[in-house]
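Form predicted on its own, single chain, as C-alpha cells, below.
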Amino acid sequence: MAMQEAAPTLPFANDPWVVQAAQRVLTFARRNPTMALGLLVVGTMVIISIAAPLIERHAPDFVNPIDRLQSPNRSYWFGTDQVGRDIYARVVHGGRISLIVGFSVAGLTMAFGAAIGLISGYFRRADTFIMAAMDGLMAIPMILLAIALVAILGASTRNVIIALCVVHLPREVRLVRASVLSLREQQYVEAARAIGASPWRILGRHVFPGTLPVLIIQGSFTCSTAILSEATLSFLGAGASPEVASWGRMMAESTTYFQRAPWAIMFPGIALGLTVLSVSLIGDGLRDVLDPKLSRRT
C-alpha cells in the first residue's frame, strides 16, 4: 500500500515564537479592531511608499501629450492627467511626500514639545516667558503661519516640515506642561525632591514618564493634522516642490479638468482620505489603550 505524500507546511509553521505572536497578533486585532485596522492600512501605504519605483508603470515625471485625460484602462490604471502623466505612478511616489511629513513632523513636535512643556511646567520662572511665545502662535491661524513660514523659506519638503513643527508644536508644549503641573505635586516627586533629587533628575525619571501617554497619543493626531496639512500647503501652491509629486499639488492642477477627468482628483483625494482616516484610528487606539480611566473599565 503506497504511503501517501505528506502535506507540504509554509517555513516556521511549527515555531512557537511564530505560533505565540501571531496569537498575540490576533488577540490584539480582537481588543483593538480599529486600531489595528489604521495600523495595517498605514503600514500598506509604507511599503507601498518605499516600493514605489518597482511597482510604478510610468514614471512619475513622464509627460506624453498624446495620452493626455486617458480614463482608467490596461495601460494607465488610475488614468491620466492634463499632460498626459501617469496618475497611479504619481498617486504612489506622492505617498512618499505625505507620510515623510507627516512622521517628521509629528517625531520632531513630541520631542521639542517634551522638552519645552517639561520646562515650562517645572520651573515657574521660565513658564511665564515660555508660555507667552506659545499662546503668541497659537493666535495665528495655523495655515496662514504655515503659509507665511513657507514663503520666508522656500518651497521645499524640508521647508514644509519645519513650519508645520512650528505650527503644531504649541500644542504639544501645552498639553505636556499640563501633565507637569499635575505630576509635579504628586508623593513621589515630593519625596525624590526630600531626599535631595536635582530637578533634571526629577524631570527625566520620574516627571517624563508619566507624560508619555499623553505625548504619543497627541503625536499620533499631529502627525495625521500635519499630512492633511501638507496636502493644503501644496493644493494652494505653497507645498514642496513643484516637480515634486505631491497628492494636494495633484488635485489642485486637476480642478480645472474636473468635468472631463474626475479621476484625475478622485483618486489622490481617496489615498489622502484614507491615509489621514488611518491615522487618526490609530491615535483613537492609542488614546484607548494608554488611558488609566478605560483601561480600568475592560
The other form holds:
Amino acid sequence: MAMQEAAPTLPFANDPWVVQAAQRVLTFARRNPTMALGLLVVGTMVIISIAAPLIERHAPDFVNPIDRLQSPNRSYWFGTDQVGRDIYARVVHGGRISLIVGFSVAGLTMAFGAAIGLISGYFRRADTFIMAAMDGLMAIPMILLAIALVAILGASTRNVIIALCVVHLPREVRLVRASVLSLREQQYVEAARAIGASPWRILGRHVFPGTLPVLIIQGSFTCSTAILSEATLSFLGAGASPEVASWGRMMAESTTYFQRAPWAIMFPGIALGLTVLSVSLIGDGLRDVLDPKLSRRT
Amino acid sequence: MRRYIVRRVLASIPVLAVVAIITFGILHLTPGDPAEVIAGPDARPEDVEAIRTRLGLDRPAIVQFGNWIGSLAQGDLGVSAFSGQRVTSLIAERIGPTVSIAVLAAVFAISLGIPLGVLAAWKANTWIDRTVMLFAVLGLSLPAFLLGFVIMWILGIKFQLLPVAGYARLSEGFGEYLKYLVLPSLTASLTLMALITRMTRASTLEVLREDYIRTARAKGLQERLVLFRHALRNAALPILTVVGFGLAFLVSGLVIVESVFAVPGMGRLLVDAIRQRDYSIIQGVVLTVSVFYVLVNLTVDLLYSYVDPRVRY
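So that was the form predicted on its own. Now I'd like the form predicted in complex with its partner chain, please.
And the full complex, kicking off with our chain again.
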C-alpha cells in the first residue's frame, strides 16, 4: 500500500516495467509472507555487512579501556565489551564472517554434493564406496568432526569453510543420490539411453535438473546450520583467527562478564539468531514453492 | 525379525571401520609434519625427532595404521602428548558426567517435546499452537550456548534455584548429583526438544485427519485416549527418526554445555585438547563418541520395527 501512495512522487513510477515489478514483489510477499520476511532480513544483513565500514561509529578493533563495559548509550549503541570495543561496530562487521561462511558452505556442498550424488546414484560400482565413505562421515557427530578438522588444518576462515563443507556434504550427497535413484528409472531417461546418449549427457541434461529442488532446499538448510556451526566453532575457540570479529567469538569473550555486561553477549546472539531464523524461513519457503508434496509436513 | 537385527548389526561394522579410517586420517591430514605440530613452534629438532620415533611417525602410513588398529583392538587409544596420561583412562574419568547429561537431556527432550508437539497439533492454529511453535523455532535458530546463558541467568542467578557450574559425583548423594545436572541437561536438550516438538506436531496433525481418529471420537472415546493411543502411536515413526538423527544435536550441545557450565566431561576434555593441540586425545574422543553414536542409532533403528510392526526390512 505504502508503495502505491508513494508512487506519484517518483520520476520512474509510471514506467510500466517498474509498476509490474513492484506488483510482482507484492504478490510474492502476500503469497509467501514468511519467505519474504526471511529474504528481507537476510538481504538487509548482506547490505549491512558490505556497508559495515560506512555505518560503523567506532573502528571494530579500537580498544578503549576507559570506556569498557559500558551499557548501550548514545555513543555506543550496543554498549562496549571488556576492553572497550564498540559492540555495534563488531556486530556489524561480524556478520561478514557468518554470511561468507554460510553462503560458501552452502554453495560448495551443493556443487560437490550434486556431482558426487549424481555419480553415486547412477554408477552402481562407485555407489558402494561413496556411500560407505558418506555413512562413515555421518557417523561422526557433525560438530566433533568440524572441531577436529579445524584443529588439524589450523584456525582460519578458509579452514572453517572446508571443515563445515566436509561435515555437511554427506547429507546433500544422500538426498541427491536418493532422487537420482528414482529419476534414473523414469521413461525419459530410458528414452535418452535408447537413442544412445552418453551417461554424462544423460546425467547432465536429464537427471540433474530433476535433482535441483532437493539440492536447493537442502542447500538453504545447510546455509543456516553452517552459520550456527561457525558461531559454535568460534565460541569453542576453533573458529576463524582471533583478529576477525565474529559473533561466536564475541559471545565467547563476553561469557566471563555476562552478569555485568549482558549486552555484550545478547546483541551478537540476537544478530545470529535473526540471521539463522531468516535463512531457515527462506528454506521453508523454497520447500513450499519447489516441492509442494513436502510442504505440509513440517 | 532376528535376521533383520543380525543384518543391521553387521551393516554397522563397515561404518565403524570407515569411522576408524577417518579418525586415523585426521592426524595425517596435517599439512605439515605431525611431529612438529605436536612438539609446538619452539621445539628443538631433537625433540621433534624424539616425538617422531616415540609415536612411530617415521614409519610408512600403512604400518602406522596397522599398529594403530592393532592397539585399538586391545582398547588402547594412545597417550596424551601433553600430560603423558593414557587417553583411555582420561576418557574413563570424564565419561560419567557426559553420559549423565546426555541421558537426562534425552529424557527432557522426549518427555517435554512429545507432549508439547501433541498439544500444538491438538490445538492447531490457536495461540497455544503458535506459542509452542515460536519456542520451537527459537530453539532451532539460537545457538545452544546462548540459550545456556539465558537459562543459567534465570534459574541459577536470578532465582538461585540451582548451582550454575560444576558437577557432583553420584557418590556425593543422588540429590546433589541431580542438582548439578539439571541446568546443563536442560540446555543441551533444547535443540533436540525443539526438533521433536516440530516433528511430533507435523506428524500428529497428519494422523488426526485420518478416518480412524474420527471413528474413535465418534464412538465416544476420551480425547486423551484418542490422542495418545490412536494418534501418537501412528505418528511415532517420524518422531523416532528425528530422535535418532537429533542425537547429533545432543552431542554438539554437550560439547558446548560442558564449556558453559564448567562440567568436567568429555566435551571439556576435547576443547582443552584442541587448545593444547593434543591429537591423540582428539582422536580418542572423536572415535569413542562416534562409536556410541553409531550404537545408539542402531538401537533406534531396531526400535522402529518394535514400535511399528509394519516396518520389516
